[in-house]
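Just one chain follows, in the form predicted on its own, and it is written as structure tokens.
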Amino acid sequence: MRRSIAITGATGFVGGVLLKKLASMDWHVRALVRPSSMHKRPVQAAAKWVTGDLEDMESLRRLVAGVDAVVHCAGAVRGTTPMNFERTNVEGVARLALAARSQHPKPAFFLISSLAAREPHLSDYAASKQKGEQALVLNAGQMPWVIFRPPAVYGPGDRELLPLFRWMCRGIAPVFGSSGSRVSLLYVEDMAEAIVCSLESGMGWGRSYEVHDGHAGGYSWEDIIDALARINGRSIHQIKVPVALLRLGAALNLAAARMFDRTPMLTPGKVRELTHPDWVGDNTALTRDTGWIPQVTLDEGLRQTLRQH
């Protein structure tokens, strides 16, 4: 029997990754759509596009009824209060799971949160993220549930790390935070085996789970900017950003954005996050338990990344 999904996200770019995927596999793919974001659709993947939103209950419904699974890739990253945060990142997981947890039989529930989730602390997108995880937890029920903690993920279509990866190959890399700071990375293709893995594998229910690339210990700045210098070809120079200048910068765009109704990318939480000094994962409890190994290695990745663009 064909088996049936439903995604929220698949827009976006861990869920239009996913999408494409899923639907390669023959699964076949539900997707939650705003009216406003018809244009983004994927045209190489079969699905069957649900209009509605995470505020509304009754596209909700239709998104999940009958489905096997839900994958919620839908997230904000982008906000200038708390409440522009938690809407999508806590409301929207509590009403999907309390829709999916209505269903006989009810679907396996995987929830993409993040890394961030650890350090609720540093910003309000990160302790929306925890929120988050907390509300799937409330809700869920008798409902199985996975949530994966991905660090920071890049690939062809990405909108926050390509900028700073193709400023770099210009010559020029900023550089934040101590020099001691390390973050772990995961290109896109592997964050989607990684759901898929955990869906055919049906174990880990009740956990959750970091994901990153494989790379034991994480990445430098210096590891990231050398790793672009080898793939473009030339040397790039590291400019040392100073923290308070970014902090000067990131208060000035959050007082800039209330004022013109924006939502700004960086921000003081933003800065904390950035210059963080601990973003990195461990992958062994997901192995273990569903088999995933990354295969796409820092290099690799970066020059399918560049090489789309």
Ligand SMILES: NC(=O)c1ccc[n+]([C@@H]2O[C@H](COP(=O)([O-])OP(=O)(O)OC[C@H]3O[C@@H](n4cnc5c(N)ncnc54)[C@H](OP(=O)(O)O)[C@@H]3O)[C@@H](O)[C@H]2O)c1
Second form
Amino acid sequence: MRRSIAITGATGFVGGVLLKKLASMDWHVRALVRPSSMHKRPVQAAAKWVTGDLEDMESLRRLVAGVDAVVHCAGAVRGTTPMNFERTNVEGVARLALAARSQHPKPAFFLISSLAAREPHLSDYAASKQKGEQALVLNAGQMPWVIFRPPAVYGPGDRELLPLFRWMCRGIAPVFGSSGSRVSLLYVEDMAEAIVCSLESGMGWGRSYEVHDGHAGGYSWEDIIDALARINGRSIHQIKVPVALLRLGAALNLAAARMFDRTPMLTPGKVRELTHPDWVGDNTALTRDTGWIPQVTLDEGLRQTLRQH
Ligand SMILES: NC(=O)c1ccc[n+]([C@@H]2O[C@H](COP(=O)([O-])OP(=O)(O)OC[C@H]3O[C@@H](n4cnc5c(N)ncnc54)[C@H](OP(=O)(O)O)[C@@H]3O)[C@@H](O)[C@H]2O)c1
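Can I have the other form now, the form predicted together with the named molecule, not the form predicted on its own?
Below: every chain and molecule of the assembly, starting with the one above.
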């Protein structure tokens, strides 16, 4: 029998890739879409679209009615105030969990959190992702749940890292933070595959899993620049950006964004995230419990990402 699944965030970067994957498999997919984002629905993917919002409980009940699983991918990744993040990343999680747990039988609930939840003091975003995890735990009741904590996810369609990668390909790379900083990364197709494997595997419920591309110990900024230079066939000149300058730019950017009611990427919180020395994840538990093994190396992922733009 075809299983049914509800997903949120399918008009976004990660959720869009997941939707296409699930729709091409043996899943009957129902996906949430905000009225203002109808034009962002991935057209090739077969899904039943439920018009609504994480702030609208009635639409969430329609979304999850009778499904076997819920994957909550929607999230606010930009904002100018703590409330911008909390409305979606905390209150939205609580509302969706309440809607899902009232189903009989209860669906399995998968929350896409972030490695940032490990360091909630760094930014309003990071704090909201940790509080979102807590909101799920508080509101799940007897419903089985799992939390994923991905690191920076990249791939075609990404709005955060891709512009920076493209800039670097022109031959100049800004270098932030200390030279000892390390980050894990994850290609977006591997993120979607990790979720699919988890759906199929009946994993360890009631826990969170870190997830990354399998490169133990993560990457230094120089590793990423070297990979881009290899793929692009030209050297990239590194320019060390003093953190004080970055902080000043972010503060000015935030003030301007508040004045013009925009949602900026570069904020003081983002600078603290960017300069944090340890964003290295650990895949061991996820691979042990689901059998998922990441397939896409950094070079291959960057090649795919840059090819499509
Ligand atoms: N990308 C990364 O590097 C990364 C890394 C770690 C964790 N994550 C997490 O992964 C998730 C997806 O990130 P992404 O990069 O795909 O973000 P994205 O491209 O900005 O997509 C966000 C999605 O959430 C939806 N959304 C936001 N507020 C909503 C609301 N009030 N009601 C209904 N839908 C709402 C958006 O809908 P609209 O299209 O209507 O705006 C969009 O579909 C987020 O939870 C993020 O924290 C991402």
